[in-house]
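The chain below stands alone and is given in structure tokens; this is the form predicted on its own.
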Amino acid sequence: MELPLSNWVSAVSDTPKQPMTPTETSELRSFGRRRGRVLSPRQQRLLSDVLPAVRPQLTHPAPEQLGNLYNPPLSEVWLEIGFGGAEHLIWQAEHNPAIGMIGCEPFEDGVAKALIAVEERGLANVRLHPDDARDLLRWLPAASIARTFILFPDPWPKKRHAKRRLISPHLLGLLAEVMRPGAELRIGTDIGDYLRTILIAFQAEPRFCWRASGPADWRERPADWPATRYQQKAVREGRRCYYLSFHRVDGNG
């Protein structure tokens, strides 16, 4: 049974209800930080070698069929921004090898790990994209996503920064463009606040519905949903985890 999201937005926060930040025209960046500490020499390496052959061309039109970025091509393509240290899209990536992963990262120790990971595992069905990730969905072709993943995006707590949150009824827009119809999109976040800010994008956002029935359905993690180093440091933290999946309807509302 589905139930609007409206009967939701209230019941799944912990948190005081916060007014939501009008819609920017221009986007502000929603990441911190580019780069941690120096990378060592063979961090170095991959980024100057082994991060060019994997990384989508965006100065080149994207393949009609998206899954011939691979070799051998595939059929479907999944994608997760903002990866982090690349945990969950390296078990992805290793449990479902006829599947293509493209893993969106700005913070080069990230994609650094990924490369690592790349490179000592043979995996020939990942792409990284190394900068925001909305220049990547506006070159992804229409209904070329069949699953994406935003786990744990960056929380922006305080609230002159609300704005600078990832998910947003604009973000909802692109991501309804390139996933396909039936295509799952998996959220995760441990902030009773930003779980109000994304129930309320989606909200406006008719492209995109939540089956939810239950608290079991945003209260426990899936089995092919790997714990990230995050999740698990806000779990040891006693901070509440809620996993999201909504799924892209069919036409265009």
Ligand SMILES: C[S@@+](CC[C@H](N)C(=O)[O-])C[C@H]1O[C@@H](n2cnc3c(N)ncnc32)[C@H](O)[C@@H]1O
Second form
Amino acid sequence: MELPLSNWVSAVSDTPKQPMTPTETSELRSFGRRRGRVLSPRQQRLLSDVLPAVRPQLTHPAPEQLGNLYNPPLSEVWLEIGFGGAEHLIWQAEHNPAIGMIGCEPFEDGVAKALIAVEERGLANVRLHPDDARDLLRWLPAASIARTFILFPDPWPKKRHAKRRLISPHLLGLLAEVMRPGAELRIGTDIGDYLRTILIAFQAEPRFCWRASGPADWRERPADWPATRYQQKAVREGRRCYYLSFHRVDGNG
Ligand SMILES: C[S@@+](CC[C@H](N)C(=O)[O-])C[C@H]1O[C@@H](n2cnc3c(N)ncnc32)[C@H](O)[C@@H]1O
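Same protein, different form: I have the form predicted on its own, so give me the form predicted in complex with the ligand.
Once more the chain from above appears, this time first in line as the rest of the complex follows.
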């Protein structure tokens, strides 16, 4: 039995707040720093020599068949937004060689980590957008993405920063355009208040549905969802993690 999303929203919050309007949440910077430690010579080489070859050129139109970004071309493309240390991105790329992965991450260290794995493991099915995912979403062809992952987005815990949270009705609107009917959108969080933000955002976007029928659907991490650095940190620090799976509905509503 599927419960309406509104039941879940009330289940996770005594007093659900009104969702922020898209204009309040759209396009505020949703990430922290872009640079961390000084890069090693190897990391610098990867960023200057290898990144240009795997970076989609947003100044040119996207290929009509998105799988043509890869050589050889691939028929299905999955997207990861905010891949951090790239643990999940690389795991999916290695376990699904027939799928093209696009990872978005503005933090340079994370991009360098992904590039090291791409080079060492010879992964031809990875493309990297080293910047804000929302620019890539506007570039992608309609209905071109078969799966999207947003794992442990920055929590922005202070009340005055909450409008920087990546997941909003605005972002879901962009995703609804580029995801195929039936495509899965996986989201992980370890912050109860962010869970509420997520469920309220989905309530406002009828092009996605949540098929959860009971707590086991969001308490247990699926076998094909490897642990990320932030998830491991949450578990170490005793926080419960929520593993959410939404689907792009057929048609436009
Ligand atoms: C809390 S970290 C989680 C990283 C990783 N997914 C994990 O679970 O370990 C969130 C990541 O999302 C990235 N991020 C935030 N806003 C983004 C955006 N608009 N586009 C792409 N990445 C973004 C941040 O740079 C950061 O690395």
